[in-house]
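So this first bit is one chain, no partners, the form predicted alone, shown in structure tokens.
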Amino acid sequence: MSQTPEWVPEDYFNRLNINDFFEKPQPLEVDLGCGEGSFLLAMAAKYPERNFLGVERLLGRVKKVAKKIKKSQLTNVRVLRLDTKYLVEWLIEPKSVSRVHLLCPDPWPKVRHHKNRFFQIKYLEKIHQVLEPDGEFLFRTDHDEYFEWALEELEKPHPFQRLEWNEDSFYYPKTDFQRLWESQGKSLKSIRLKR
């Protein structure tokens, strides 16, 4: 199967096993809001035995990521232009993803915009549905108030088990945002959840 770096589904209205759209069926990881793709491509290069889908809403970023994928000649990574909430709620087949990454998402800092935040129980339940048994949801933010919000959400009933996440737990490349914040003396806060 010949594949292009950018994946455009033929059908946006039926659940899909996204792994079917890669050259080899392998465990699938999804990067929600992949930005310019540095984390996504580093993971795909490190783990050739896994497939990676980057999801990004902004067309310019999607085109940049697609060019990087093509240049890298990696066949286990693709990018999709789509709203992350729609992807998780309506497109991904249940129990088909081994890991979901949400790294430095828009914190929607104004109180009236908090309803737009991805890290909230209704979306955590959707993430839980698409994860395989023992699958993981990994969240990092550079915004202290958003992290506190996430912890408050986890005080509500939810279907996950929280795991420790130390820097040396496993290979996890830095995002462009993480490098920027660390250069300013700031650090990211992390949450690791298991299905």
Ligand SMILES: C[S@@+](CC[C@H](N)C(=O)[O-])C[C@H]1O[C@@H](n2cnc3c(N)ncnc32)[C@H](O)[C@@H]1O
Second form
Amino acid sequence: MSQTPEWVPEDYFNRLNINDFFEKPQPLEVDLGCGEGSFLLAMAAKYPERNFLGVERLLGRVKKVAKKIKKSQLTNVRVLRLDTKYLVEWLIEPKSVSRVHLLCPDPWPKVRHHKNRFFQIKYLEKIHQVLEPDGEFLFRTDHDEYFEWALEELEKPHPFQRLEWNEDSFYYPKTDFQRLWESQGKSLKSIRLKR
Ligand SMILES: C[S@@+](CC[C@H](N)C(=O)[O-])C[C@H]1O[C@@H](n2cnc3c(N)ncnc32)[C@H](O)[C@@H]1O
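Could you switch over to the form predicted in complex with this ligand, since the one displayed so far is the form predicted alone?
In what comes next, the whole complex appears, and the chain from above leads the way.
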């Protein structure tokens, strides 16, 4: 199968087994808001036995990621231009993803915009549906107030188990935004949830 770096679904109105759109069916990881894709590409290079889908709404960033994928010649990574919430709620087949990553998401700092934050029980429940049993959701933010908000969300009833996540738990490359924030002296806080 010859596959393009950018995945454009033919059908946006049925749930799909995303693995059907990769060269090999393998455990699938999804990077929500993949930005310019450094994390995505590094993961795909490190783990050829897994498939990676990056999702991003900005056209310029999607094109950049597609270029990087083409250059890398990796066939276990693709990028999709779509709203992350739509993808998780409507497009992915239940129990078909092994890990979902949400890294340095937009923090929506104004109170009236908090409703746009991805880390909320109603979206966590959607993530829970698409994860395989034992699948994981990994969240990292540079924004202290968003992190506190996330912890408060987790005080509500939710279907996940929180796991420890230390630096040496597993290979986890830095994202482009992480590098930027760390160069400005900020540190990131993380949450690891298991289905
Ligand atoms: C702050 S950047 C972080 C990018 C990358 N994860 C990183 O850490 O370098 C957030 C990214 O998420 C994308 N994004 C935000 N909301 C989105 C949505 N609803 N659907 C798809 N992409 C979204 C933005 O366009 C942006 O590229």
